[in-house]
Every structure is written in structure tokens, then in C-alpha cells.
Amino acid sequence: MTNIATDPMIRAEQISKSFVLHNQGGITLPVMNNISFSVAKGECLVLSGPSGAGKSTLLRILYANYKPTTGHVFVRHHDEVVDIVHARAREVLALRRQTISYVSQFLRVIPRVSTLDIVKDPMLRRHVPEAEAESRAKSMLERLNLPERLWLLPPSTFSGGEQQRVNIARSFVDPTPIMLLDEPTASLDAGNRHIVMDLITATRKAGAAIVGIFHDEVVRDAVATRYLDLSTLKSAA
């Protein structure tokens, strides 16, 4: 860890990213080749390119998921500057709570949990009120249009929209600094789509650092303020 206060909130350095295919006799698939950027607050970077190009596994190195080849992310948590492709787990377990956050387009929960619990939980973690947390939760709920009967449900049966609004509810009542969309528009009407773009928007102009996956040109225009076009294996930054 460093102490570095005029770092950007994330950071890629020369990011290389292979796929060992060991079923097919070790092949080796490269995906990515010397990514760099730099993402400051109030700033929606938009990963661009054809299908294969390596979004969604960009995300996951910055979300450490998965590990470079080669390379650092430097994420900025709190007051100190993390690489993390060489933190420890409990490191990248304290940024994920507090710092970083990763929205898809599919909602993953412990089944049987309520609706309102799944959207207070990120803020019961960072330790807001009780009260307040279920207010908060209920008033994006309501938001994102989805009916209170369904509330006090847990989310397993519902349709694939009424799943992302509550991931979107989850990830946006208590936004992280730094948060990367994977398509989280891709099962939303045209009305709630429009809502989330909003709400991406609001969180942006409030300080966050997002880094976004949009195949919806009309949502991606909106809500982009740079762009890094990964099939040219070259930073827009």
C-alpha cells in the first residue's frame, strides 16, 4: 500500500490477460495485450469493441476476479493507493465492501432472503442505521417501480426485469466510489431503463468512478463521459 492522495480512484497499468485452454492441449488464447487507463471521479469510463475484444474480462481483472498475466490495478481505498492483483484476500474483501462494487446483468443472493433485506444489506455492512437503511431501501424500491407486494419476497421467482431492479436497487441506494456495470440494462423495460441511466448519471456528478460495459448505444451515449475501444489493444486515457 502507498499513500499517494493525487492518484486517480482506479488505475490499469499494462494489462495482459491469456487463457490457458487446457482441454484443447494447452493452447493459449490471448485476449488483451497492454491495456492502460485511468478512471478519476465524476468520470463513466465506456469499454467499447466487438464481442471477444475482452470487456468483461477487463472488468473482472479490476474486480479482481481474475488475475493478469501481467500488470496492476491500482485502486484508491480511503486515504491509501491498493494493487489489487497483488493484495491479500482480506484486502480485496475490505475493498469490495467499502470501496468497489460489481453490478451484472444477473442477480446472485442467498435464496430465501427478502427483497428489502437484499437491498439493505450493503448498508447494514457499512454500518447505517437500521431504520435509516430500510428507508433508503424502500425509496429506491419504489424508484425502480417495483411493486411493495414483491418486498418481503425473495426475488427467486421473479421475472428477469423485476431481478435486475433489484440489483440495480442493491448496487445504486448505497452507491460504492468506484462501480463497474456490467450490461445493467440489458433485461429493463424502455422506462426503467431510463431511470437507471439517471441514476448512473446522479452517481457519477456525485464523485464515483464507474467503468461500464453498455451494448445500448442510446444508454451508453447517455451516460459515457470517455470512451477505451479495446480492439485496438490501445488506452484512451
Contents of the next structure:
Amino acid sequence: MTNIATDPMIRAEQISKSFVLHNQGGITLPVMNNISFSVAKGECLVLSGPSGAGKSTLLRILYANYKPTTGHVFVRHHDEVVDIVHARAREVLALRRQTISYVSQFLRVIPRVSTLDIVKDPMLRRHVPEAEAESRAKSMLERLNLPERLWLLPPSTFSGGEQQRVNIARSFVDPTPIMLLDEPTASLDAGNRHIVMDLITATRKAGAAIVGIFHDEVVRDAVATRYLDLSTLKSAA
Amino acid sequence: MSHDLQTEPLLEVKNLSRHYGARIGCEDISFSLWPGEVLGIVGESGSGKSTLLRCLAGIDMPTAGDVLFRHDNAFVNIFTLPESTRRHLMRTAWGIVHQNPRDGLRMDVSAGGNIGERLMDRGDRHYGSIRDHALNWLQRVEIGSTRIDDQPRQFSGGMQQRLQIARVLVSEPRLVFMDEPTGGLDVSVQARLLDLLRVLVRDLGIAAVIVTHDLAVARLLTDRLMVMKDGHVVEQGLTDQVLDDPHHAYTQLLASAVLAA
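Could the form predicted together with the partner chain be given as well, to go with the form predicted on its own?
Once more the chain from above appears, this time first in line as the rest of the complex follows.
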């Protein structure tokens, strides 16, 4: 039995991943071998290592976006522990709705949907009342310096930095207990980068377990409580 | 996994096959669908996806297998139901959005009448409230209220498709089947429809099965994906996992042939 009070939020056990490319002669590309770690509430684990070390691959495995070749990822979901690698699709969907979010550097949304609706959407999915969702969305957009004249427009014509802030607003307006961050500050100017760093730290201190990838050293050192260096962990497969 | 998960599926499909003589339409398909879930079926032309959808929706009879639908807290086998009961279910609990809007609309009945008809099937009788409902739905699919008395033949293809969707969704079906719902529409109309469908699934908790060959549509609209080839399901799972980390050779080919899906 697991102990809910002391269990980590994420416990990854012996994760290995290789890609088999069937249309390129069936070659196998090993990416990582036998990686284990855990992340507790209030921690921000930063994945480090050079390009190609498997940082993004590992983050995607934690979200069940990629399937590891072997291994388990145990995730705390309310008062249960679920292996996201072997959970059924609908269990993963429930986890993603309530427990685990993935924030990439790109905003991927249906065209024509307004910025405000995009930021409200995850709250409405969690049954937050419409009026409350609206006011929380607005104050988050304000906090991220997105001018009010943009709120009713779809973000497709916004600059890269503005789109990224819409993405961050949507993910941090009602943060989940586990947050996976893949370069969320990549195209922000210095001022907004600081606001997002503060947001990440405040979310962590409020109890979230965070795993992130940040190329910017200033951001990395400001938000990290611990590092996982994939270049040293990666053994020859 | 008790939170937010209804334990009983809405639809259970067991070992469904449809043969046309010696030729396979679809073979040995099994899956379950829960309320609020959107399942996408992708594959190229001739892969069997429309055949499967027609069997699921009760339009076509399978050669073997069962489709069980949860109705009044019991599972009914839609192929053994009396014809009249099946027709009633099709008009009230299910909605079918056809690829060609002409197959789903009454072309000689006004736009308002096309929407109102479904409400009357459901038992609504008050003319004023039916008309209000129809106006509200025309607005939701962005057809001007002045067009309520026009016949669909006077509409553009994109407007006909939006009218068909309004006609299907007005009665708030629990399960919707869609065959290439945005095929042949220009990009801005497509986006409008995708957003409408997304909001309806979120707010009404309807379940849907969507056949499409457009992987970008599948990614934006569906939770789970089945990939079909030559009548068989070759890969299935979470939509983003199937598209981003495909394991089957055919899915890898399909996913790599798309620009930024």
C-alpha cells in the first residue's frame, strides 16, 4: 500500500525510451535508459543536459504524450496513485483535467477562439462557475501585461511573446497539483520573464510539484529547487 | 479512479465486422465510449472508417458483432431493437451529421422548420418556444435570423453544413456521429464549426464519434483516436499520443505526411 501523506507527487521508475522508425528501415533510436526519480509537493525539478539528452522526451513521458519502452510513472491523483504509463486513455484524460498540466512554448488552439475564452476554458472544464472563471482570467491576463484590447481577439495574429503569455495565463490561472513546463519563457522579454518566474515560484510554494526545462540560466537558477542532469544519467543503451 | 469518471460506458462495440461479399468493409472492431468523450477515426479513403460509422449509427447492418447503447440504465443492442424503437432512438438520443448536408437536411423545409422538427420529435409542442429555440440555434451557428424562413437550397454549402449541425444538436443528443463534418468547408467556417463542437462537448457532455481524414481536426477535437487501414484498427489510444509517438508503421507514415498537425 502507498502512504498518501508522504508519497511523492511523481515517482518515475526505470524509464527507458527508444523510437523505432518503421519507414526508415526499422532503425531504433535509443533516447534514454533506466531513469528513476521522484518529485514531491513544493519542489521544482529542472531537467538539464545538452540538446538531444532527452529532456523533452522525458517531460512528454510524464504527461503520457510519449509512451516509454519500459518503466512506470506513478502519479498522485486525489487520494490515489495511478501509473500514467499503463492507465487507460480515459483515466489519463481525467488526470490531465484535474491533476497534471503540460505547458509548452507553443499555443495550440482552435483558430478564431478569443484570448479570454482560451484562458477560461480549463476552468470551465473543471466546472468553475462562468463569472468566477471570467474574473480570474482577466486578472491573470492583466498580471501578465497582456493589453485589454487584445482579450477579445484570437491570438493567431499576436506576437510570439504575446501568444506565449496567453498560454501561460491559461495554464497558471488555475494550476494543477503537477505542472510540466517545456521552455515556457523562451520568447519573453526580460520584464515578462520575471513575472513568469515569480508565478512559477508562487505556484510551487502553494504546493505544486513542478518539472521543467529552461534554457535561460537566470530563469533556471531562480526557479529550480533541484536538478536532474540527463547527460550523466543516460547510459549507453 | 472514481473522480469525475462515470463507470458505465454509453456505447459498447463488440467484434463488429461488415463484409461486402468477399470484400472486408471493417473487421473485428471493439471499443467503449463514455459520456463526454470524443473518439476520432482516421485513415485514408477506403480504410473502412465510414463503413464502421454507418454500422455504429445504425444506418447499416453489420455482418457480425454487437453495438450496445446505454438507454434507461440498461444496455440495448441496437440491431435487435424493433425498427420503430431504433428509429425513435436515432431521432432523440443520437444525432448524425452527414458529410453531405443534403443527406441530413430536408431541402424543401425552411431552416427554422429543419431545426423545429427535431424538437417536435422530442415531444415539444409549443410553437413559440420551438421558434425561439430555432432562432437561438441559428445564432449559435452564425446564420442570420432573417434566414429562418428560407429553404436550405438557398444557402451556401458552409451554411447548409452549419444548419445540419444545428438540426442535429438542438435536441441535445447524448451521442453524435459525424462523417467528415468540416470536409469541403473553407478554413474560417471550419474553425467556427470546430469551436462550436468543442463548446458543446464541454458544456453538454455529449459523446461523439468523428470520422475524418484531417489529422489537425482530429487533434483539436478528439480525446482518443483509432487509426484504420484496410478495414482493421492498427493503432488506438490518446489522440496526442497516437499522433506524436506513433508505433505502427502506417500511423508513422500518416503522421509524418502532415504539416504541423
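Numbering follows the first chain given and starts at 1. Rigid core: the largest C-alpha set superposing within 1.5 Å between the two forms. Note that the structure is predicted; figures quoted are calculated from it, not measured.
Student: Align both forms on the core first, then report whether Q24 has a C-alpha shift of 2 Å or more between these two forms.
Tutor: True for Q24: a C-alpha shift of 2 Å or more.
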